[in-house]
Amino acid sequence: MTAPMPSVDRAAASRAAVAARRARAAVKESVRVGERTALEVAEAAGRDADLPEAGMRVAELLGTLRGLGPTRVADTLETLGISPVKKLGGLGHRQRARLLDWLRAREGGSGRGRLVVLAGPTAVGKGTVSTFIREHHPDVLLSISATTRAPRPGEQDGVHYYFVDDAGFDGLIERGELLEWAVVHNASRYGTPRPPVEAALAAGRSVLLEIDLAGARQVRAAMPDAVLVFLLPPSWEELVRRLVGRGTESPEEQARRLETARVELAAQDEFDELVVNDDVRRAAQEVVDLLAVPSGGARPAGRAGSAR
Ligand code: 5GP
């Protein structure tokens, strides 16, 4: 049996552990605010195993990157063949090479625009946020969906939607011209035309899709580089207030809408970024920051205001 460690050593060891944790937190913060790139941190960890960088988990480093929520961090680690508990200093030669290549590709930018998907529960204000972006950021392409629903008064074909009939929508699906599509509110079909999105991204222009949850999931599968943003209400009470509105719906209809919102809110963990819609201008700015293409590692600062 080994003798118990003298208490003075235990105290020293625990002080050292606290200091190491603090040092790792400082490294993470420097990446998060854009002072250093994740690539620089991973390279430093490879050079010197005594640095705090080497004691950081790869998952922690990836988690500091914009647009990488827990689901995408897990997917990326799987793609790279790196265990979720692996530390930067403990990577094998091939694992390190794969991680560095991945970070280089991401930070170097590919010359392509960013695809950002904006989704969220009913009545959270997705339309208001995307309209604000359309009006203030003409550099961003706000995709125009095709739909089988009838135009509302004031809506123009080719501006708000491409209004098509069922046969027209079938044709778009058959020709593979939709990036995603879904039946929304158990009523009409809505879909994102693929060619304008592909063309804009290839030309380096960023694209925003304002679509429902089912559509967001399809985009994630079709375009793994897309950043999925979930717009949240400031509070559940505020969402109830916005949903129930002027009280023109029956209690049954109100209950149905609230149940839908509850189910939709439960999907937020699948998303890369959470943005709280407490103020349209601020929420829109957060989404615009996410649309910015990273260049040479410099990213828009921080995740201030995001709920994650
Ligand atoms: P509205 O009929 O009120 O214009 O839109 C109803 C819902 O359809 C919105 O919540 C919007 O997010 C969703 N939607 C609009 N365009 C698309 C699309 O192209 N694909 C999917 N999946 N949903 C869409």
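Numbering follows the first chain given and starts at 1. Everything numeric in this text was worked out from a predicted model, so none of it was measured. First, how it differs from the form predicted on its own.
When the larger rigid part is held fixed by C-alpha fitting, the smaller one turns through 17 degrees between the two forms.
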The other form holds:
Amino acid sequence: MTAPMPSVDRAAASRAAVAARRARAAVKESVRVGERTALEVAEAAGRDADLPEAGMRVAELLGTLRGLGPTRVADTLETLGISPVKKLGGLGHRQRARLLDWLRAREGGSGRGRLVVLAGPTAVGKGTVSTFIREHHPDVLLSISATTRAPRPGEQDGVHYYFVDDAGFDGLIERGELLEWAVVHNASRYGTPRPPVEAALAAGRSVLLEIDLAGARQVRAAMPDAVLVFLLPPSWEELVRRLVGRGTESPEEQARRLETARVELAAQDEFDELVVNDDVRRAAQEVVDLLAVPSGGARPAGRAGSAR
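Beyond the form predicted together with guanosine-5'-monophosphate, can we have the form predicted on its own?
Only a single chain is listed, so you will not see partners or other molecules.
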């Protein structure tokens, strides 16, 4: 038997639903490209429940903001006391007030700089991107690591690294003066001193930290406001080509590093921003753009230091 044609009402409802989704998508895109602010969208949703803005979930709106990945969006919603499925038009008075205050504070800027953490799998090119930034963006301040290894010829304390002995490094850990630290190559210890980073941020200067995945997690725990950036390869095949092409590891070591890279790639959802390193100049510019302080804050400044 021939199926009955849908009623006019059902067809009209379907068309209306499609139009509403497109309207909400257009609103999100306008925030992403900077035509509107998230604050303007949230305020519009509160004024008129019939607008497409009112039908957007709060999580969708927050997801359009740079520096807010899925993890940061979930944390922000929890802080604001708003359900992940709550729509802008369905917020209670107190929830709406908390959201608007949060957006005003974010868009108004606090005068502090921004800490951006660059991490990613082995052989993805973190060092290459950070070196490009150091050479072509002298206004960006790269954090200087502390290390227990001896200085190499030409290296200067406080310029390339902060050189400390084991007792001094232990003291930094005990006093909570390291954002993160690790033992590298089963030998020397490296870490990121917290006081210089805090001083730079308080002065309105933004800081870039190139680090491994474990270090990025430590920084997130120590400074929740840090923006975590995950550098991705264009493809798995390209990552393999880069690692093998370096010719610096044995086949066994290459296999071990590739297995580690698979695990590291699976952690990308923990990060706020994903940047594909298919072109060093473009990838570096994306990272530099994330270092920009929101309106009202100072521009990044200072001499570039050394990444680990």
